[in-house]
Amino acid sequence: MQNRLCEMFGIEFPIFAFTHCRDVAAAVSRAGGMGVLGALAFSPDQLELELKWIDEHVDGKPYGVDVVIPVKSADREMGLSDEKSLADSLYGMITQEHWDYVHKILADHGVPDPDDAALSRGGNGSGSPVDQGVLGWTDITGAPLIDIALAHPIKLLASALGPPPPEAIERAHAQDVKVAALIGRKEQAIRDVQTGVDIIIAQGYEAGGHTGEVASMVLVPDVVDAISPTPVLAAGGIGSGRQMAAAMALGADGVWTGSIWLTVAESDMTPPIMEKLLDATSTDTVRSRSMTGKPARQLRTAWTEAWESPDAPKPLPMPLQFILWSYATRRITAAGNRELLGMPVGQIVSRMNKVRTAKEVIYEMIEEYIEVTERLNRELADA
């Protein structure tokens, strides 16, 4: 396609694929799109291994990395400087009421107590902050991920909760790496462009994970008009060629896709989650604070419903709520409890009803995109 983002990155199609699975990221890039690996769930050592693998399997094609460092973080506000003090301090901020409620949810659904007594009481056990559910949502745990990413030949550094820190933007630009930021409101887009972000990802209400309150059909043209000529990627509810054509008609230069890659053949989803995703409809998702503390669209489960109960405590702020969810998920997964098992996914899940390869998804999107645009061109010519 003749497109400024295709020219900017040397890709065939302006389809950007956010994924936590290295196999999917590499497969999308090889197929002509841009695979973007989500770094959030990895420790620095793990991310190094993942990116080294992608370097060796992407056939020289460009790829990117997505990080998540909120503009405001608990460690920054408390002046913490090391991982141990971070984990200890964050765990100390979680009330016993919240731990008790988590244990009640698990007990009510027949999830047995773990053998480790410390874990059964909600203790932080052992391991890194990443293992304990802190992830890359702080300066201490997130900054090293940016260091690792920029040590590899990436072409895009994206940030999912506001722009990367100014120093990271400067370093990226010095290495000819473009910077993208995901937003849910026009005002955020204007702010991020002023900080030096090269590409804005306008993500609508339909999307999986953290979303704002504005739907893509309204958000995308508002953002395009507000920050022109900065390129815009449309995100939220996009997984087909028709939806891609609609996004481009709204003024986007390309599409940022995420959920659609959860059910491809290369995905590392476990069978229980894969089954739930393939069976789900668009109304089987809910925007809830029960996972991270911020509104995030995910599968509707007994877990999300429990936090909507009148007797539920108010979800904690990020990253405290995610520590609870991460702890519960480890026990839920070990028990194989389908009622409680969930994950972030957008309303596009209704169209994710069969397993295809990443290459098939890319090619089917492009073929349908061409069909739609050709039909519109014919109708215009006949008018």
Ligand SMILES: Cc1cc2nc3c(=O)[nH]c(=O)nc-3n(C[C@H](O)[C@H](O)[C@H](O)COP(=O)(O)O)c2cc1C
Second form
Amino acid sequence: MQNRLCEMFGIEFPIFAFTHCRDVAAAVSRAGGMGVLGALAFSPDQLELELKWIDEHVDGKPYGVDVVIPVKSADREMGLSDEKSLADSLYGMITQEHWDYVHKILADHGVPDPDDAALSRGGNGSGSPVDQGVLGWTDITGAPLIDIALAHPIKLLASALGPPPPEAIERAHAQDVKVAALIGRKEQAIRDVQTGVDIIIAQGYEAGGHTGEVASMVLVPDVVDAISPTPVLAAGGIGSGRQMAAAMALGADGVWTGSIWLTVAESDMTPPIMEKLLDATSTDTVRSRSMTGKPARQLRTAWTEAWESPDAPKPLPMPLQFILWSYATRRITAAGNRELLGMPVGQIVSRMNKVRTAKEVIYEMIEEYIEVTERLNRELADA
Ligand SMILES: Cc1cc2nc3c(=O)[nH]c(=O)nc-3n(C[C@H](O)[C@H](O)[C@H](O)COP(=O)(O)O)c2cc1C
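Would you generate the structure of this protein in the form predicted in complex with this ligand, following the form predicted on its own above?
Let's see the whole complex now, leading with the same chain.
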């Protein structure tokens, strides 16, 4: 395909794939799309290893990295400057009522809840006193991820929950790396373009992960019109050629996809999660604060339901709720408890019912995209 994003990045198809799995990122880039590795779950050392691996397996094709540093970061607000004081402060802010409720949920579902250091505070093997995930959500722990990313030959630095810090944008631009930011409202798109972001990812309500309240069908054209000529990627509910064609018809220059890559052959999902994703329909997801503290679309589980119950405490703000979720998830996974086991995923999960390779997903999308645009053209010609 020929369009300005394909030209900008030297890619064949304007299909961008967000993933936490290096194999998926590299496979998408090799197939002609743009793999973007989510850095959130990695410590700087781990991220370095992942990116080195991608460099060796991407056949010289372009790829990107995604970081998550919220505009309001806990450490920035508290004036903290090191990981230990960050961990102490964060843990100190979690109420006993919340811990008690987590222990109750686990007990109600028969999940062993040992006071085991390896399963508890920062128990992610990274050596950090803060949990993986929280790692990327603060200045102290997130900024080194940007340093690592920019030390590799990435072509795109993407950022969720607000634009990257201005100095990161400047550094990226100095290295000819484009900067993208995810938004859920038109006003955020305008703010991010003013901050120097090159590409806006307009993500609708149906998307997996953190998501706003506006549906893609309304959000994408509103954003395209508000920030023209800045390129826009449409995100949320895109996993087929018809959905891609609809996104392009709304004025997007390409598509930014996430959920669809969770069930590809290269994905690192564990068998129980893979099974749940393959079985789920579009009504099996829910937008809930129970995972991270911000509304995030995910599988509806006994965990999300428990936090909706009238006797539940209000979920804590980001990143505190994620500490509770991580604590519980390590135990839920160890126990193999299917009812509580969850995962961020979008409504497109209804179409994720067989395992395909990343290349098959891209090629099937493009074939269907061609079919549908030809059909529309024919109908116009016949009229
Ligand atoms: C499992 C999962 C984790 C996600 N984590 C992040 C993240 O760390 N950073 C980010 O920018 N977006 C994240 N997202 C959102 C995706 O980047 C993307 O915008 C979204 O998946 C698009 O909608 P879709 O799920 O309908 O394809 C995540 C999505 C999923 C499904």
